[in-house]
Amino acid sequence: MTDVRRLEPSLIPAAQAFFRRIPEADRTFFKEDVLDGATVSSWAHDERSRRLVGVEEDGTVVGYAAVIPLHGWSSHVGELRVVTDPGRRRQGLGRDLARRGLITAIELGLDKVVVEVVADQTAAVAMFQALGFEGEALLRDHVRDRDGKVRDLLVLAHGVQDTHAILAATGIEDAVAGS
């Protein structure tokens, strides 16, 4: 079973070793250099932003989610990332990392997430649809791959305190923070 949690100090070189095994190809589509280990040791102590890894009880990391509030007029919205280690994919690990960055998003008290996924990956975007993001914008040509070839980026979206207010409502708000 994977245990989802916040990445601290202890987990850093396997979640260094985790970003070793991501393929090059998918690589591509980090943001930062997730292969510089002052980079990842910088997000064991970012109090502003909030990442998560999926761990096995073997101590592998398997899973990677953050979510990373933007900034000035923009401040009430929060950027999910989710990457999972290939041998883990289409068996769920995704959506429990996309859950917890739904609910972390809460906590850190933001309104909207958005979420940022090649339109090609259709198994990504069905993932995220079922979790109630939306389509918000289609960027065409707007990822090159290290092949060179560009691909249209699509943006997701999700209303967080919405889905709070639901769970308060409903009285099943605690069942879900407890998953």
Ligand SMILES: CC(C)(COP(=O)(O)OP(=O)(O)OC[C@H]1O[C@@H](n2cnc3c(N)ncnc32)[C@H](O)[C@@H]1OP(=O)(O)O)[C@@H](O)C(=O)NCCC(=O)NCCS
The other form holds:
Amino acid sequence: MTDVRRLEPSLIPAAQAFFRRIPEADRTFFKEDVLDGATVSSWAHDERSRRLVGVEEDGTVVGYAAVIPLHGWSSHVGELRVVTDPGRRRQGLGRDLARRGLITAIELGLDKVVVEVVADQTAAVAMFQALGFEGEALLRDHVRDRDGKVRDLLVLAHGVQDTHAILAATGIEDAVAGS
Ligand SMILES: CC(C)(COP(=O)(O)OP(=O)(O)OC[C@H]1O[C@@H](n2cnc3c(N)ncnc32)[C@H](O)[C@@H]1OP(=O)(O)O)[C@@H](O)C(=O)NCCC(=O)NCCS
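Instead of the form predicted on its own shown above, give the structure for the form predicted in complex with the named molecule, please.
Then the entire complex follows, led off by the chain already shown.
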């Protein structure tokens, strides 16, 4: 049983161990140096962004989601990032974290959530589309992986305030009402 909860100071060591287990290719999604312990420690005190973790009964962190509000003229938009432990994929955790990320975006009063996915990551694209995200932009050759190969980046978006029908369809509205 995996519990999704807000990252709090007591979970920092388990979160740091999670980031060390994530393959380097998947770490690029974080955009931050998650191997830097100080970076992860600072998140527990970050009031502007919200960080969630999937925690097993023994305290092991097996998934992570972040909702990061943008600045200035896009301060109504939040970026969602989701990564799960490769050993725990295809068990519903990624979807659970993404759903909780959307709920968190609503709680933060954001109007729109975007997620950046490498275009050929069909699993991730399918997961976000099933939650009501739609393709909004394709940035060609925007990502260069560690082998130097360039790949397209897909920006998916979800208008969280306008899509209560979608929220209801994905079970999110009930979760918001019950939270
Ligand atoms: C994308 C990611 C978060 C999915 O995590 P997960 O824990 O496997 O997700 P779930 O088990 O909840 O799967 C949800 C849905 O995603 C799709 N999916 C996930 N893995 C898939 C795969 N290998 N092949 C096809 N579809 C897949 C399916 O639609 C699945 O629903 P289903 O199992 O009912 O068919 C995970 O693969 C990951 O961390 N990838 C690297 C980071 C990344 O790409 N993040 C997204 C951008 S921030």
